[in-house]
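Take a look at this single chain in structure tokens; it is the form predicted on its own.
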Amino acid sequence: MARPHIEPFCDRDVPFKKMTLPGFPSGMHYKMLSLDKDTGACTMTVQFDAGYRQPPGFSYSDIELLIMEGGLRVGDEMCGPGTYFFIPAGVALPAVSTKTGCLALLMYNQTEPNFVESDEDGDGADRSRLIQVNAYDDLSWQVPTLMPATAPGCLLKILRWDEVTGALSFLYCMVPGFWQDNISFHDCAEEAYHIWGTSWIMQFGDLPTGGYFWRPPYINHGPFASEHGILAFGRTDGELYNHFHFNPYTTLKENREWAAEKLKHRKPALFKWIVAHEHNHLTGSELKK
């Protein structure tokens, strides 16, 4: 997910645009949150107008969808706020419609948005990877098991975990009065969208309802706070490991070197394999150690 750093951004500040790409029915509007200009992969806020109808079909990209307001009828099932879908590339959904309209997050993970009308799955589709869950009603909040751990008061609902890459999709919340006094960075890219509420990050200020960020690896962020709490959707493109420190002035290069040094001690066998096979992003000074 090679996208530029976007932070902070609030989709309430920009108007919807009409979706005009081939294959999409009329009545779908979007706000582009982030875009990989090389592949077309993107994250959008999408409004389906009342009366929207989409025939059965599939995409050539993995798709993630989270309903935030209103509802979608997918086949014979009515799906309301909190419903999350992970739809693998080539897996066909039945007809989709909405009587009253629907506001959702929509993500295309490998390609630009595309739709192929079809009653059957495409070639090579893996339906076993399809996920549909009502995250609000059917999943419980859990204290993160990520180590090092965040401050108390940040809770997760895991929606999807990729066992190969470690990539995560999840809901998270901060309770009212949440406060974390350190600075963090990660080895993975991460993005988040505020479904409700406002949080504050020292480097970037307030992120309100409708707020969004796409943050590439090794960028400092924190301390964090939220007066009234938040509900948000988040994703990473790899394992989410918290590198905590208290120096807001470290550079990307310094953070990468620090992460490499940690990896050498935390996962020595992996570190040796990376260096031996030259599959790495490490600096020359690290390779000499």
Contents of the next structure:
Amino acid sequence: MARPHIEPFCDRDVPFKKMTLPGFPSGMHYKMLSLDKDTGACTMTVQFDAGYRQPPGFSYSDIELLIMEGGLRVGDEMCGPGTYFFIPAGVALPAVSTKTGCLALLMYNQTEPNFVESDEDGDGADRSRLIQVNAYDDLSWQVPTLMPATAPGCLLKILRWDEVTGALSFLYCMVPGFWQDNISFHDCAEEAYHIWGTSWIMQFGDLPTGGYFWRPPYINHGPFASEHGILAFGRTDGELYNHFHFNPYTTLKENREWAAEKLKHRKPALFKWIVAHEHNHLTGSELKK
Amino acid sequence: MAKGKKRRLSPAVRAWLKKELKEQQERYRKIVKEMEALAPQREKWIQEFFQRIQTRGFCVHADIRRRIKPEEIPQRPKRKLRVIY
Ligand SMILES: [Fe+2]
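Can you switch from the form predicted on its own and show the form predicted in complex with its partner chain instead?
Below, the chain from earlier opens the complete complex, with every other chain and molecule after it.
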């Protein structure tokens, strides 16, 4: 995913813009948070005005949607704050509307935002991958089970885990007084949006309510702290592993080399196989779902 | 559905993407400037971090911590510290 490093950015600093892309009904406004220059995939804060009505239809892209304020009627169902949708490409939603308005995070994962009016799913749509859950009401906070894990007081609600890529979508919170004294980086891109609250990261300073980042792989971040706590939405585009260290001066290249070196020690058999003459040009075609 | 499959984008969609990408470049440049302005403050935060990991400890995993020895504290390289890539 070719998105630049956007960090920190606060959507409260910019006004909403009218959505003018063809196919979208009127009454939809957005703030662009990050955009992939190659594919048009993007993450936006979206305001659906009171009275907004969208006919049944689908997108050519997988979509993720998190309702933050207000609500949306989706078919016969009223969906309030905390409702998360993962809508696979081609899966048609019933009519969507809102009487009182709705503030949401909206993500298009493979293409620019697009909408095709349709009562039926598109060809080959995989409805079995559709997720709809109210994360506030129906999921519990979990202590992260990653090794190594974040400091006590950072909790997760897992919304989606991609069984092929290991990509995660989740809510996370930091309790008031949270602190974590290490520097982290990952082998995957990481994205987050603050639904509420302010946290601090040594490289980037404070990230307030409405704060956002899209952080490509291997970029140092941390230590972390939050005086009053936060509630946030996060995503990765691959398996989340915390490379913790305490050298704030390392470069992206050094971090990548260190991660590769770690693989050698932690998964020696795999590392050996990858670097073996006949396997050092993996194309992915070897991986059959 | 071949998600994200190549579709012919209309001129209106292409124009929208071009405008959005231009605005994103401006946002990126603004962030780079703001983060450069934060450099003196960040240097203080780094020194405070070095103090804390020698006393309270470096977070190894969850609430497992290790006190870092003075000789383990990294030396600042001559190059400029880059935080935005
Ligand atoms: Fe992270």
